[in-house]
Partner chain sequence: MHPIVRNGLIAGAVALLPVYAYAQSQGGAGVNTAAIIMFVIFVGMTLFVTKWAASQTKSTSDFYTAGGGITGFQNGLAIAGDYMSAASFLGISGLVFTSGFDGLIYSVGWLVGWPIVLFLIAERLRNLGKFTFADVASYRLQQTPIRILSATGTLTVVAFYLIAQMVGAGKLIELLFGVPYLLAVILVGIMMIIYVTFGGMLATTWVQIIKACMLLGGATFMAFMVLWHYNFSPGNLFNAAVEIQPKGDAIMRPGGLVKDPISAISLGIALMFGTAGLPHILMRFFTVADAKAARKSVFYATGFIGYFYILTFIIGFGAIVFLMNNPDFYTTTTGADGAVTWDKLTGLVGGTNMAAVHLADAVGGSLFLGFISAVAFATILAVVAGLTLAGASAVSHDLYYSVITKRQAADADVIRVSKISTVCLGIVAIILGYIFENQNVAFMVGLAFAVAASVNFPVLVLSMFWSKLTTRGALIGGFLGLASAVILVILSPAVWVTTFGNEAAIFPYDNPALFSVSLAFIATWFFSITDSSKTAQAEIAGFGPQYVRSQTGLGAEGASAH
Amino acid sequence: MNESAYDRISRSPKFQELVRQRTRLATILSILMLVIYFGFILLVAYAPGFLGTPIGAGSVTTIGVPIGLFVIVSAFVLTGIYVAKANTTFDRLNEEVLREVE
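Let me see this chain alone, in the form predicted on its own.
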C-alpha cells in the first residue's frame, strides 16, 4: 500500500470511528475481565473461609467452585462479545473504509 493510500485511510472519518469503537469496546471488556479476575484473587487472599464454605448441608462442593467457573466462563463470554462485534460492526466499517480508498 503506498503512502497516499495510508494517509487517506488514516484521515477517513469511518476509519477513525472504527478505531474509536474498537478501542472503547476492548477497554470496557478488558476492565470488566480484570475486575472479575482480581475480584476472585482478592476473595482467595482475604476470604478463603467464604470460598471454602460448602454450597449446601452435606455438600462437598464449596462456593469457590462456581465462582471459579464463573471467572473462566466470563472470559469466554467476553471474548465472544468482542468477536461478535468484530464480525459485524467492525468488519462492516472496515469494508466501508476500503471502498472509500479504492
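Keep in mind the model is a prediction, meaning the values are calculated, not measured. Positions refer to the first chain, counted from 1. Definition used throughout: the rigid core is the maximal C-alpha set that superposes within 1.5 Å between two forms. What changes on going to the form predicted together with the partner chain:
Taking 2 Å as the criterion, residue 53 counts as shifted between the two forms: its C-alpha moves by at least this amount when the rigid core is aligned.
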The other form holds:
Amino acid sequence: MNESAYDRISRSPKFQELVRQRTRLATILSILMLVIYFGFILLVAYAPGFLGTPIGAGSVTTIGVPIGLFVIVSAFVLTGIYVAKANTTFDRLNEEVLREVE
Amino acid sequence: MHPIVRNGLIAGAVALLPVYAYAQSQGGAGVNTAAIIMFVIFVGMTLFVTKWAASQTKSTSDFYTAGGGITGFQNGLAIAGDYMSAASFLGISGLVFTSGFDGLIYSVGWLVGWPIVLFLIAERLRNLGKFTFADVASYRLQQTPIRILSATGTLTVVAFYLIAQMVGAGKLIELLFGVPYLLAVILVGIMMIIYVTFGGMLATTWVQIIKACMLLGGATFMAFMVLWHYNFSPGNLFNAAVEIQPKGDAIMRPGGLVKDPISAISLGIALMFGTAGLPHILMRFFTVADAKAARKSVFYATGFIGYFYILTFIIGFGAIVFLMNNPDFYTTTTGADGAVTWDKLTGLVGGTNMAAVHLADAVGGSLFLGFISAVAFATILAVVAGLTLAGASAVSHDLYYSVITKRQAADADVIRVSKISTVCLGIVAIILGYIFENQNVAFMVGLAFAVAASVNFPVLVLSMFWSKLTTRGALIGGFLGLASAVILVILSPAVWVTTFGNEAAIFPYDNPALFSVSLAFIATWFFSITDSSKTAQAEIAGFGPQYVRSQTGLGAEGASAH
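What would the structure be for the form predicted together with the partner chain, rather than the form predicted on its own?
Full complex below, order starting with the chain above.
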C-alpha cells in the first residue's frame, strides 16, 4: 500500500511485460469490435441492398441475417478470447509481480 | 428480524391486496388470473429473499455491494437481469414484428458495448473503486467537484431511465393485470423501496438473478415452440413470415430505422459507450471479490444478453406467423358486408409492443401467458431496483459521505441516509411516472444512454488511462457533455417536434451522442493540458501509483468478512 511498493512495481520488468501484453490484447480486441460493429452500421447506411441479397436462389433469407448474427456471436467470442488469455497468462504474470514486492 | 423490516414486509404484502381484490372484482375482461397468481408467487419469493438479505445486511459494504461476496457467474446473471429491460424484451420483439431485420440492427447495438466494458473498464474499475464509479473518477482528483459531477451524471441517467421504466410499467401492468395506471405505478414504487431499503444490494442482486432466469427461460420456451413448428428451420420460418407480413420480403432487408449515416453512428456511439457509463451497471462490478470475478461476470453477461437478443429475433418472427392471421389478437372492424378486417401491423390489442405477450398466449395458452406477464413485471422491478440503488448510492456515498461530511460520517449514518434517499427516489419515481403518463417517453432511454456516454464514460476512461487529466479538465468536459446531450435532445425531432409541436427540429438528429461525446472528450483534453496549477501537477503525479493499482489490484478493496 505504500508509495515505494508502487514505485518498485512500476520499475519491474514483469509489470511492464504484463501491462504491455494486456494493453496490446485489449486494444486489438476493442478495435476489432469497433470495426465489426461500425462496419455493420455503415453497411446498413450505405449498402442496404447488399444486406438484402438472398443467400440462395429461391430463398427469402438474406445475407443480412447471418451477418447480424455474426456481430452478436463475435461480441461473445471476443470477450471469451480476452477472458481465456487473462485467466491464464495475465493472472500468472500478475501474481509474479505481486510476489516480487511482498 | 428487526421489527422495521417485519413491518415493511407486512406493508408490502398488504400493498398487494387491493391489486388482487381489484383484479377479482373486475373478473373476465382484461384480467388474467394465472398472471396474478404467478405474479403473487414472484413477489412472495422476492420478499422472502429480501427478508433473508435484510438479516445479512449490516455494514455500508453490505448495503452497496452485498459484501463483495457475489460470484462471477451470479453477477453475470444479475448484470443481464439489470440490463435486459422490459423495453428491450417487448420493444425489440415488437420492432421485429413490424419491421423484421431492423429489429436485429437495433438489438446488435445494445450488445456491442459489453466487450468494450470488459476490455477497458471492468477489471480496473474493480481494482480502484469501492462502492461507486465516482470512487475511481475521483481517485487522484479533487474529491468534492468530481464527486458532485459524477453524482449529477448518475442522478440524471437514473432519472431519465426511471421515467421510461415507470411509465412503461404503469401501461404494461394496466394492460396485463387490469389495474389502474396510478395504482400500478405506486405498486412498482413500493416494491422497489422494500427491496432496496431492507435488502440493499444483496436483495437487489437476487431479484435480478431470479428475473434473468425467468426471462431467459420464458423466452427460450417461446423461441423453441416457434422453431419446433417449423422443424427447427429458420428458413421455413422466414418463408412463412414473408407470406403473412404485409411488407412481404422487405422485412428481410434494412428498412427505415437507419435514416442517414450520422444518425446511425450517433446511435451506435450512445449505445456502445453509454453501456460503459451506466451507473447501475458499473456498480455491479463492486459486488464481486476481485478483478478476476469482475472479468468473468462480463463474459457471462455478454453470453446471456447476446443469446437473449437472438431469441427476441425469433420471437418477433414467431409473432408474425402466429398472430397476424388470427383476429383474436387484434382490434377488428366489421364491414357492411359482414367481413371482419384488421390492421396486421398496428391493430394488435395493446399495441405492437404486446407482440411477445400475445405470442406467449398463442404458443403456451393462458398459463404461459400468465407466466410471461409476470416475467414482464419482474423485469421492470429488477431494473428499477438497480437504478434506485445506484441513485441512493450517489446521494449517500458520493454527496453525503464524501462531500458533505468529508468522509467523517459513521457507517450507521451513511446507511440511514441511503435508506432515506431510496424512499425519496421511490416517491419521486411514482410522481414522475404519474406526471409523464401521457407523454412520449420513448426517447428517454436513448437520452439516458447519451448522458451516460457523454458524462460518466469520458471522465471514467480518462481518469484510468490518461495521466494528464486534471480536475479542471474533467469538470468542464463533464458538465459540457451533460449540457450538450440534454440541450441537443430537447432541440431534436423527438422532443422539439413531437412533444413541443414545433414545425421543424433545430437539431436534425435524434441522438446527440456523436456530438456531445466528442465535445466532452475535446473539452476535457483542452482544459486539462492548459491547467498549470499546483494541484494539477499533484494530480498528474498521482497517476503512477493509481496505474499500478489499476493493473495489479495491489491495495484493492477486498470482499468483507461474511
